[in-house]
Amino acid sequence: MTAQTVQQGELVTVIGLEVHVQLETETKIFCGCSTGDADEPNEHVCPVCLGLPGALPVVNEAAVEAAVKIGKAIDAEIPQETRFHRKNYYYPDLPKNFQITQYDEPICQSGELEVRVEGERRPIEIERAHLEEDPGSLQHVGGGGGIDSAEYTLIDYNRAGTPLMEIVTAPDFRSPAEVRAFLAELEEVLEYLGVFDAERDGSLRVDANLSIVEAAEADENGELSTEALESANRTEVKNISSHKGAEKALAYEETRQKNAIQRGRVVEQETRHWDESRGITVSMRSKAEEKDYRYFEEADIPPLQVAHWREEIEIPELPRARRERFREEYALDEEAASKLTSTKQVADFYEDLASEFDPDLAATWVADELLGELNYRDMAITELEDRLDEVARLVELVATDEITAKNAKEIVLRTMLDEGAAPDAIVEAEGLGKTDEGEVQAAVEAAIADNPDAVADYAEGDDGAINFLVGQVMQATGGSADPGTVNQLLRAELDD
């Protein structure tokens, strides 16, 4: 538990998370059904993932490998042996009426993940991370589509059996904003490991346990007591599927519980559903306790010997380490390093460019120009995976002074993204090749001759007049001259 300093009598928000991550494998965790997108509901199903009598599960090795990678990334203990259990409960999207999961011998134990909160980094304890199967999905129809108002519900079992990693944190969060920061950091790590696809619908889902604790028993150091944490009724909030959604759902629930306490009401220990369309949580059922699930060992799957996998399986350089290396190796500031390591694809592309061109130029073009234009279009760099060589060619045109940086960004890059054309073809079609020195000099002399008022203003000390003259030269050259060079030439003529 991370130490939290509080004042006696203070109402403190305490949050713990259960993060369900869909692992990127070709087939489901206990059968050979595809995890890919299906054209129709209930298309990727078989007797195993439908829980039909006599069907036997077989563990997907790729799912276990992904779990070990996650364990290494969060510095968790990986035991010699791990095993699966049955978690018994009835819900329409769970065809067997039990879920194959892990109970007291999970594959990852006692890890942590550092997050940046209000400019400072601190560790969030991860109590466990275990493998399990995903249930099917429910589609609520009619009545606004809400779980509490739908006319009926349809069930799609295509998702049933998709491998999940459930990551369970300690109650270390003290605000919804901290939760959002943690989820962003976790998603970065998972993406770097190559075990997770953030673009896939429902690939990360969060159940959050939130309590409001009155810190009447804060100790002499101002730390929240274990007794205070354990005595508070907690609410579980389900159906959270994004960083922003987590922050909004928990902010609403935090306010709801504090209002209830301040009015002298008891906060019920229950499970609530986050209705994103209405921005509220609604009661689903009383919160189940561990004993209600009647865990017992899954007899059809023998224990797995996994300790040796920790040494055999390698993981790539993780985001925080790469961010720190970028700052040191390429002399980047914190903001640029963060942008350039936001995804593994972005970081890899930057390093490719930095090996060929000036690292500062490469950083500007990736962190500011490329990512800025992609964000504006709600695109990801993965959508340019087959065209990154064209972006590199554009940077080369700028680096070798063949076109201006302004035209490269405002005309070439934007046309590349909007129309799919290649940079050289755009430069030729738009006539963007740089004007030769003689033509630029002639345009400078013409601008001075044609604009005596601006020349007089400059002579009287109005340095801003030079910008007007630069604009005249750029207009005359069709934007193909370098503004910095034009500025220097103008000053040389005017100061002579």
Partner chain sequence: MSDAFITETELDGAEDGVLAGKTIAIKDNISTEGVRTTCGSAMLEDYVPPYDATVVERVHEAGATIVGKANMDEFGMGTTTETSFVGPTDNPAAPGHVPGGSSGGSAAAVAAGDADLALGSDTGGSIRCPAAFCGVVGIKPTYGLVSRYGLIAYANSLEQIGPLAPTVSEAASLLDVIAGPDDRDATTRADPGEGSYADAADGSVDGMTIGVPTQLVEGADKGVREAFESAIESLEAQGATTTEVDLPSVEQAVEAYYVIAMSEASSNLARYDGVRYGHKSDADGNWNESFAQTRSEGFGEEVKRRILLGTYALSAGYHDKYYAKAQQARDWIKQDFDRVLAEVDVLASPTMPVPPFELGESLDDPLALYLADANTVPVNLADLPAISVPAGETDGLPVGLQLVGPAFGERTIISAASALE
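Switch from the form predicted on its own to the form predicted together with the partner chain and print that structure.
Partners and other molecules have been left off, which leaves just the chain.
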């Protein structure tokens, strides 16, 4: 439980999550089929992931390794031994009509992840995280569009057997905004670990349990007892697939339940479906219709001895630690450090630049210029993966004073992004190479000679006149002079 003070008479929102993330492995969790994009439905399938009679699952070590990394990142206990169970239910996307998952001996137990909401840091307890196989995907055609009402249903088993990690939190969230912040933090951590691809469709799926508890149930510390939490009827909201979606769905559900309570109605204990397009949750089934999954041990997979993996597997520095180090090591402010650690790739790139050039300059170039221009174009840094050396070259051109910062940003970087050209070629084509000092000096002297009025204004203390003169020099040099340098040269001449 987390300590959050609640006022008497208030209604408190209590939320717990089950987050399913697809682990990024080359092959599926129990067979050698590719997890990559397929051209056709049912292309990446074999006897194992199709559940053909006689086929047997063999655990993909890469999936276990990814799970151990996640466990380390969330400070979870990784037991000596972990094992798989079968969860039995009939559904056509499930080739064996049971799912191989983990039950009472999951690979990660009792971890924690800190979230930051409105400047406040709070730890969210993670009760468990376990490995399982993803089912296939269904496409209902015609009719009512559901499994019971469609004219027919197409099944694609390409996804079947993709490794999933189900991360289950304690009911520690007190607002939909906290949920959103948690999902963003979790995704960042997973990407840092290199076990997750946020860009992949369906790579993050969230089920959320939400209930409303009377604040009067809280103790003097504002904490809610287990009894208070369990006595409130809760709904499980399914079909959430993004951070934003989670916040919206839970805000809707929160309002719906609070309205019911304020009108004296009982909140039904049920499973509800988030309808993203309509922005509402709709009832799927009542608690009484909950399935009995008849869990039992999967004898085809011997228990895995995983304790030593915890020691052997290393994980990279995580976003929070790296953010703090950046602030200290490079003297960055909170905002810049946060931007520069938003993904591992950005942070790695920044550190490469900071080791060669001025860290401040590198920070401006990565956090403001590069990320700003990418954001403007709705691009991710991953799309620039093969061209980061070009960006580094551009920063070098600025750092070594070969082009002006203004030209570098407004012409070179934008042209690089829009036209795919290399920086040196753009500098050459646009004639942006900085003019030599003699030429700038000549232009400065000419500007002074040609604009006696401005010189007089300056002499009388009108500092704005200098800007006019700088503009004249810039014009004369085709923008290739450095405005700061021009300013200095002008003042040197005029102040003599």
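Everything quoted here is computed from the prediction, not taken from an experiment. Positions refer to the first chain, counted from 1. The term rigid core refers to the maximal set of C-alpha atoms that superpose within 1.5 Å between the two forms.
Once both forms are overlaid on the rigid core, the distance between the two CA positions of residue 25 between the two forms is under 2 angstroms. Once you line up the core between the two forms, the Cα of residue 61 stays within less than 2 Å of where it was. After superposing the rigid core, the C-alpha of residue 151 moves by 2 Å or more between the two forms. Once the two forms are overlaid on the core, residue 92 shows a Cα shift of 2.9 Å between the two forms.
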